[in-house]
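There is one chain below, alone, in structure tokens, taken in the form predicted on its own.
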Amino acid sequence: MYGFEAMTFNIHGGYLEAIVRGHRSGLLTAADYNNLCQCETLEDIKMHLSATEYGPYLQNEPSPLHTTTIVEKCTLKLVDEYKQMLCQATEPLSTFLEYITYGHMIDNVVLIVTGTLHERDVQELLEKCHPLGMFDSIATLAVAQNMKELYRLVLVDTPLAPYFSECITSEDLDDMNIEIMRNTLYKAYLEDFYRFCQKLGGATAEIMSDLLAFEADRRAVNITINSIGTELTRDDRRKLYSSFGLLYPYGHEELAVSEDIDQVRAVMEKYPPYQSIFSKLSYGESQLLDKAFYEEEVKRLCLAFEQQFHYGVFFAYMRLREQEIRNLMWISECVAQNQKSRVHDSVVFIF
């Protein structure tokens, strides 16, 4: 019932919506980023962050600091906030919050399987996994030789099980198959999340449809660009695109036959919301595309906070915090490697 959320939303969701809006006010501002970009060492970054919400997480870290430590502690803050919200949530918000972590689960599965393929130590791989995407049997992923084993031995008991139905084959795992598996899983996950949000209805459905459609379109563009010049056929490429979004279905047909970045650009410029993204790039250039997409995503996520009585704010907050952690990682790496001239290349300002 669109428009009637105000009558009942606050019974179960009001407290948590207030909490998440409070967390949102703690995101770093443009002034914070300008100060961080002036830092000369990682100790300076730590000192500046001590005045923010990250302070308690970094205060006991001994010198010398490493970039990984800063990113780890900032991620820990996000995980703590997420767990607090999940503990307080009732249905259907608790299911909605769980959906947000499935993307990290897919990334973790792919990370472990790829690492095992290249004979990396499982313990070392587990340390690199995102804490929001952990599940009980994740360490046993290393024993699987093909998709069927991966599903039967490990993933059948996880929330990702339904998404595997499309990519269970007996082929041995190699880099190409793993990448196809990642994109097939993401496609199934996004479509499932989209259906769930539609079922919730109201403002949640409206706002999440826009955010998830943008995510699906961005993945379609990235899949197209990354598969140019590989052995992936047009039909295989088309199968990896999600069945919703602004580009569905005609844009997908055109992307599937695109042979270079300029053809992709020509397709995307037919869609007004994406014209501004591609107008920032010169012809034949795709390096700045990720940043342009992130900037557009941040804009849309911030707009989600303009409306009340919907679950989209939880998704938006998690994504904005993840973007903030990416920004901090980039700034820390530039400072640590003495590349301060490049510090603004990948920083996406949130406010």
Contents of the next structure:
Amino acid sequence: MYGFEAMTFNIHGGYLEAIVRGHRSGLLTAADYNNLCQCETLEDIKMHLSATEYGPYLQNEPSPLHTTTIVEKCTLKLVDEYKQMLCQATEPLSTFLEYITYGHMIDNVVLIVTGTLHERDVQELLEKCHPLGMFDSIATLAVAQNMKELYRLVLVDTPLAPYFSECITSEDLDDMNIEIMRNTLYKAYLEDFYRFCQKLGGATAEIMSDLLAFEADRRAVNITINSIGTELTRDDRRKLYSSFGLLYPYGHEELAVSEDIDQVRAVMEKYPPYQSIFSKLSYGESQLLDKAFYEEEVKRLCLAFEQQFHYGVFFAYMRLREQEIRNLMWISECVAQNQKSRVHDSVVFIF
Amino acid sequence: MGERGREGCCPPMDLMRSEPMHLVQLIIPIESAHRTISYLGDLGLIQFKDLNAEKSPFQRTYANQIKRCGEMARKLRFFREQILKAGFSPAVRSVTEADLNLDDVEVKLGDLEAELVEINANGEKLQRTYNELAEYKLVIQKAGEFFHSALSSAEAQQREFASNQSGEESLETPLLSEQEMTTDPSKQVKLGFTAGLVPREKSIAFERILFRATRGNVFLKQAVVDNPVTDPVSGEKVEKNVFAVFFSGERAKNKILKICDAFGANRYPFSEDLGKQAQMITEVSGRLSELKTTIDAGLVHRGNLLQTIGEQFERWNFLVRREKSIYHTLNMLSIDVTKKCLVAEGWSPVFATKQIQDALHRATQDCNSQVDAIFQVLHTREMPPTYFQTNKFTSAFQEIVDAYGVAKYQEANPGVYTIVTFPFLFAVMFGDWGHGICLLLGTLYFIIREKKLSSQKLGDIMEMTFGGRYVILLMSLFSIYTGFIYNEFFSVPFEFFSRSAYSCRDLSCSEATTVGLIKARDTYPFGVDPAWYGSRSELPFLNSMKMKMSILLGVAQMNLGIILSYFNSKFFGNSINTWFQFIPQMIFLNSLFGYLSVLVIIKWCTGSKADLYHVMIYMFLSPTDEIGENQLFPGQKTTQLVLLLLAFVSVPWMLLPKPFLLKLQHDRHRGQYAPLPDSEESLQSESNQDSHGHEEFEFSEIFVHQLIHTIEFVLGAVSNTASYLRLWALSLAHSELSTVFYEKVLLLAWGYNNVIIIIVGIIIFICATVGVLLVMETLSAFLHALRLHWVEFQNKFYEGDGYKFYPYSFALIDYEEE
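Please give the corresponding structure for the form predicted together with its partner chain, as opposed to the form predicted on its own shown earlier.
Full complex below, order starting with the chain above.
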């Protein structure tokens, strides 16, 4: 029903779209970031944030603040907003909203499994998990010894179960295959999400496929860069790329055989949307790539708000808030560790 | 409200125009700054301007103090939460202005918080142990039952088995003999087990995971605990199940332990031995009672602490709030280069000058400061804030005006007239003295219990009604008045002032409805003659009367609006508006609708049968025709021609001269300064002129604006007059509705002569009267009166683009925080 969303969208989605747009207008602006970057102590940051929407979440924190507290409270706000929206949502928006959290679920699973492998305390690991990606039996992950058990014991009950079909092996878990598992899961998740959005159709499909394609391409680049110099074979590497996106399929072929960062760059520069990202970097540079990607992502996410009657705004809002929390974390860390000169290294202005 | 001396004999005309304000500058020595601001806050008559708007909150001078206050406020919130949780309520505010030192309070708060946190931590620890023991006891009891029942069933089986054994061998006799089964304990697999509690909603998932993890090699037994158990970790009441898991092997044990941890299942050591179990139970019970006394003692101690905090709480809270606001204000002041004094700028009413100077002086003295604070008035072209001194009676009416827009500084305030016109227009639509009395009783209740009600929290709607109690009071009084005029009491007419002027032609009154009545007495002295009600011509008569009355009221109110625009232009010295806006507007409105009103009055006085519609319509269509039978007074035709001509002339009069004159004025200003470019003074004044005075002068814009204004007025004169007919329409609707309820419910029920039906009828009547007539009709009449004021009345003169005076005042701060 492309083009006819305007007639029916507001029946179920209108209220929540209004809510999410309201939330968006509460995002910190460049002026806020400028002020935050001038802060001398964490108290200053709290003081500044108390004038924003984070105020009620931070006001009851006793005085010696820590970066973790700030981040935790800010995340709590995001989670509260998410839960509120999820409560109000009807199908298919509620499924869409749930899809947004699967990425965090994958991260959490990997976090717990890696943590247990290195014999960390489960409770401590649970605290580090992103609250959006929590599910009931997450703590039980610690019991599993290999992929098969992981799947059979815990994940079969979670929405992640279908994504697991490709990585069930009875090998014991180690760092390498956990990382592969993460990427396989993510690939399956992105593809599934992509299919789901296509099924929704309309402006949602149009906007989400653009955003997800960017996500997939970014992951492909990251996988390539991270796997350079490891024992991951080219075929294995190719298997981790999602089967959609701008790079699919020819870019993937080339990425799979890239052996250093400059080759990756040569591949990517063939794609006009990514040219601008790479043109900012000097040759051989990969440190700033993350930031460049984040900036591009933020730009695209902001554009999602320019169109009405689609679900992409929810995805975009969640991502923007997460970016904002990352920014706050970075600023707080810099302030706490007296590294104020580095504040601007990783802060991505949203507006 | 504050009493103040005014020269002259006239009563203060505070509400006519907003208070004269001036921008003042205070230069305060830094050592007395705090006290000065605090005294000014007590006074509450100065609105500080933020002179540091470009600085972020933490870069300002007193950021640290604000942080301290914020921290203290947090502690106080913590105390309040604790006190409320413990079930005390903070003591009622003691308004003793005891000198509390902020630093002392800060130290004290810190100590108290530390103490409270420690007590809480200890209490929590004890509570946790207590809860653990309570759970343990449950486990022992419930799991003990498993073992007990298992044992008895095993015994029963064994007995059965034994009895089978003793009997003859049959086909059912197991091949393995009993000896083989029981002996050889070394080979027997030792079953391990663990027992504990698991939250009930997780119990199914728990069982499933256990099953999966051990591939079914596990035996789980669960028992429901009836009452919710306090979870030792979270301290919340949770529904739980007691479980006992039996397993074999070390690996299974590890897995099960991990799963138990993951599910938040608390495990407890447990022994199979029944004797030991009994011993454990007594032991645990003993410790439980011991802990109970300790916890109770701790609670009493904590209660005492909270009680002492509660006594002081309001004072501290008060102090901290004030201090925080003082530092916020101090942050708005700019600091002098020498860092010896602070410079404040703010608006204050002119009359408050003396009080402010007094406060400054007192502050200097109390601080033993060497230097007095300096008070000086600045001259500025900025628009000052609008400040009306209202009291509890006038404030609600002023609110009605402010809701539309805050008056421009010193512009004529419609609020004064609203006090009378608003309730009156309402009453015209709500004319029924029975309903008026009901409203009056309701609002009198609010007014009598004013003191009590204003101190407590009411609901949203109640709050609004309570806030507007004086508006409602006047509304009800006026509706009683118009009710008498309409002669309606719940739609029943009364012969209140004398007998009806009319009587029947014959005794039986048989022709009253067809032929009519004859006038027998003098005209009914006040209001509508009751004989009209129920007659055939009731509606035509009342409609004609109310319609004409609405037009008269409307024209009068619109004229008042236009006259107020004259007072505005006179006050602001704007003669262009007087000559080219006020006068043509007056002429236009009155030559059409003023004339209509005059005709109405003449018709009423003379009892003429002229058709006014006809007169008005043909005044436009064919002004030169003979009027004929519709003639109301001699020379009517000439008068109409003149009026029509005036109306036509006044339209271009309104439209054309003003923009051209403004342009001329602007050009003249230009011309004045142009020949003196080299004089420094004129340069300065010109730059001032440019920066503050007229900005861009765009002739086309002014012209279009004037065009819109003129069209709006000309069309508005017609449509606004028509709009006043809502007075008639609503009044008609009101009286018809109440007639329906009276006749179709009350009288109908009365006719049945059945007690039950009568009671039901009365109940329905009361509900309908209260729900529909007293609540909904009041609301709709209120809204229409509001519209008539905002749109029809105020658009004639009211700019409403000012901003409110918002003084720095402790009274306001205290009010807000609650």
